[in-house]
Amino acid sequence: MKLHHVYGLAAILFATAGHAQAPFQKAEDAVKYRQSALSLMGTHFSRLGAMANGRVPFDAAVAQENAALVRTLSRLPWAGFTPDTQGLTTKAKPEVWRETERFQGASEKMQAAVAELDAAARTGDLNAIRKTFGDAAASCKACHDHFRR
């Protein structure tokens, strides 16, 4: 790759890097953002679960696509848990803001479990997907149990 292409790519990445972390204009926008990301993540996670649990035939390519999407989506919703969204009528419990370190730890644990699920899906091994799916599902449930109404 030519050096000017590298500089151009670096400039584009630098210019767009802040968009995911940009502040929301309204608290309601932050809530919509996080709810949308979590909803999409749940949809794609459920597709993996249907294969892992034998409800639909296993398709390695479909599993890989969904696992990759879940992994990407797992990084997004946390930016929407802004302080100004505390107290709005949502499914988030007040513990999200009272126990921020625990909440952050739960999100990081889920992201790590989802990364393992993505790695398992890339192997095309249904048994590996089943094991890592269970671990990822347990990390989601633990967070929901403590931080979601």
Ligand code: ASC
Second form
Amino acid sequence: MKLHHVYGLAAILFATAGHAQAPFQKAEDAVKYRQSALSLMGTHFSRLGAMANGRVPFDAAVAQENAALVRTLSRLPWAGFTPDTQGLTTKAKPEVWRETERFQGASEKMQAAVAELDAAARTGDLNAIRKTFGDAAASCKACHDHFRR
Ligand code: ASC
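Structure of the form predicted together with the ligand, given the form predicted on its own:
Once more the chain from above appears, this time first in line as the rest of the complex follows.
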């Protein structure tokens, strides 16, 4: 293989890497993907909540780990809301695809709130975590109230 072929191949691989999670082979795969991401987000968010609410002792390292995971996971579910999943029986309301700007806005608000929570967790300040946790939880609920059955 000539060197410029290697460069060409590398360029193609780079160009497609960002789309590795989509499109999905089947609509069911897209649903599974978004539900998995949201489920994991809930798991790690709840561990932060337990500390924010004083149900478990505060551990700054554990809070940081969970906030970093939630922040990374918060980027993922959206690729799974493909139009071909509308016909499947899930908790997603038709509003997801009917009010796409509002849905995207809600998803971005949640990602921003979670980024703030991650920044707070990095400081190790429990009071900052409490406040940003509350804002992030409100952003989860706002979207669920309008877009989820
Ligand atoms: C969670 C979880 C959610 C949010 C939401 C906040 O732990 O799984 O969906 O918090 O209940 O209001």
